[in-house]
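Only one chain is shown below, in structure tokens, and it's the form predicted on its own.
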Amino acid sequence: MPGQNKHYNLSLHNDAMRILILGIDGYIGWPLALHLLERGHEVSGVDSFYTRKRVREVGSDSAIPIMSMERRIESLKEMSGHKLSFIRGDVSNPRIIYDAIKEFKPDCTVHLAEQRSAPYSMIGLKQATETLQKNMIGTVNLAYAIKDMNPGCHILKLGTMGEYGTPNIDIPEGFFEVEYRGRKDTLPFPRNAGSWYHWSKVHDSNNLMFANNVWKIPVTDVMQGVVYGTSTEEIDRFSSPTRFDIDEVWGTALNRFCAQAVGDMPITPYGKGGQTRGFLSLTDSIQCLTIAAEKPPEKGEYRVFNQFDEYYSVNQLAETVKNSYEHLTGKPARIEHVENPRIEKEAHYYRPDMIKLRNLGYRPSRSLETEILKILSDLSKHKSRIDKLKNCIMPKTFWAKSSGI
């Protein structure tokens, strides 16, 4: 495993913030929280549990235990002396979001607060007005409490390069130029996003984009890739781990197909397997977002980054993962395809930018097959709890099914 690079000093920040998260008992936000507390910041949290509400909704639940705020914040005490201020409310409601503001007053809030799966949102009108509502609301209420409580509060908002959906050109990092009837300007990269999940993130991007026209809010709008692994150096040294999700609704490609080889399951791709996104570990996804942070726009700016560390199709990751597999058990993998339950291209160009992180210092630090093998040590040690699941990872929703009232 490569070990840390030049471009990104891992030691202690000089210049210590106060950095509030939003989903601060996410996937990526609970990381997030310990890497940033390691560097000296002062970190505090907002979470309603929503992604653990939703994931017991469609019977499922984390391939590998994880333990309740409570229990993560004192244990997080315990070990390493880190305070964590936590309060338990939704963003959608204003009142929740204000007083988060006003109270720790931070120099940067990292927006991950959202609901985040385009198989939920494709559900059914329940789901999909939720995905819309929730999302929005939250982001309106975060750009209006910072504008009246805490002007000049960067806001680093998760965003996902679905936005951009699959052009047939390369896709820039959030505009580009264009010269049409003989004129010429520098315009917002059209999206064609591909769920309601993803069309709810479109809208946030451009309220936000509004937001910062109007008051002036520094914001970086991050663009990122999908995120694998189970662990960071700061999960391992504080036996805290992250939540895994490997059901068709909750899990991406790459997590049901480590979870699948490790429950003897066939890998089972999407309809051909050309599918073509981005991807970045972890760990790297963390040191990209600290960067973001800790190097902020300047005043009244707003930026847009790509954050990936590389694109693979469908069927690459299924061929790495039964390869993998084979290489760390000796055992065989199979892999089968399986009818696609979403209404996207399987064959097409995909070639984004991902330039303004990089001349910020990130370089990827940990390789996907390197991530893979832990991976799939990591959920062989709950093998039981994935034999559990193993009913929620087959694919049940399917976009043209999505149903109304």
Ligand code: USQ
Second form
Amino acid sequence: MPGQNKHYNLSLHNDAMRILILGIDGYIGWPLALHLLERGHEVSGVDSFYTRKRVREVGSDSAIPIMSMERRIESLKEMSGHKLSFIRGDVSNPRIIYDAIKEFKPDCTVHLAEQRSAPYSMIGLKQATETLQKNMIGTVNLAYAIKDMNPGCHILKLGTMGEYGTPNIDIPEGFFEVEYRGRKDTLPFPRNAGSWYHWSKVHDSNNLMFANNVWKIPVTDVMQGVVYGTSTEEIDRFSSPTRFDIDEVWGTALNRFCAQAVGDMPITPYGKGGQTRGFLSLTDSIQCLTIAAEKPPEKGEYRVFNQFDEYYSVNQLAETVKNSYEHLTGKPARIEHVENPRIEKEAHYYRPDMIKLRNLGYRPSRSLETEILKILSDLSKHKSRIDKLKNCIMPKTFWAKSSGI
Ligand code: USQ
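Switch from the form predicted on its own to the form predicted together with the named molecule and give that structure.
And the full complex, kicking off with our chain again.
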């Protein structure tokens, strides 16, 4: 029931909000909707089913079967009584976003409706420009729609820790103080992304910072790490799974490693495997986004949160998955370093800050080991689907080979 999480309890009778989720059909969008409804908020969503379509196009599918949006909404209503309004459409179409904002008048709009895969953006020129256009235009459309139709609405935008790259110094949350030729200023921390996808997020951040500057739209720009997991409390309670991608284009590191173990395939750290990233469970990603929505920025504020739980190297994750799988099943798992399809540092310094969300009450709720066991057990029920996706697992999208024609 509403307000259950001890770390960010709200008195929901007074504080229930109207929250619009752009990209509600996605890996994070769907469990976020379930969680916000459970906390007593009114939720509306927009989605064009872009991810479902693009995943099919690379010959893949969600390893865990998911319902159609129509069925998701019906089944949720049957099981919980929650009502969810939904508009099918793409936020790169200004009409869609203007109508959604005008009709629903949200207090907060969570923007997740972007092309989210780094490998997809590196397939070739078509995918690169599609990513840049889709992501940047959607975000600018949203900024204009809020300014024209509902000024004061909080934009909660999903960016990525990958915007910063892997500098040889600590990474602050968005801004840092610089002294240059005897003068000081607080400036955006330099961004140095590693794919067209990650650069599209950098451009989004710049554009939102500018929109905030001229129109004072309150913005939270979330630099989120890699998310892993199959479940949240609400997914399990309502038997309403979210998608789980494992192929080389749409799957991400830890989720892929778990699927590889379950599918009797080698676990594949790319290159030396010293690449280090911030990671967090799906449950904790939802917790962080909920906190950011419920504790909005000040009027006219632009704030940046780094959002992850811990940082790990790819090798550490591969080892943990291997050990957990062997412990759980008694069967051996295999790690095989494969040629790195990306152009990235394979051994580097990495120490980002993660303070602001903790100050607002965020506490990690699941350990890596517990979550991996849960993923392995959920995936083992769908081993036959994973077996059918075997041809989509090994990397084929090489940054150096990305081609114009
Ligand atoms: N990697 C492997 N083996 C694999 C898959 C990935 O070693 O089988 C390595 C990659 O080379 C990379 C690291 O794992 O060094 C992370 O790759 P990833 O595919 O898990 O994640 P990434 O491409 O960075 O993108 C994902 C999401 C994206 C989100 C981002 C957060 O797809 O939407 O923004 O994680 S972050 O990585 O912090 O930028």
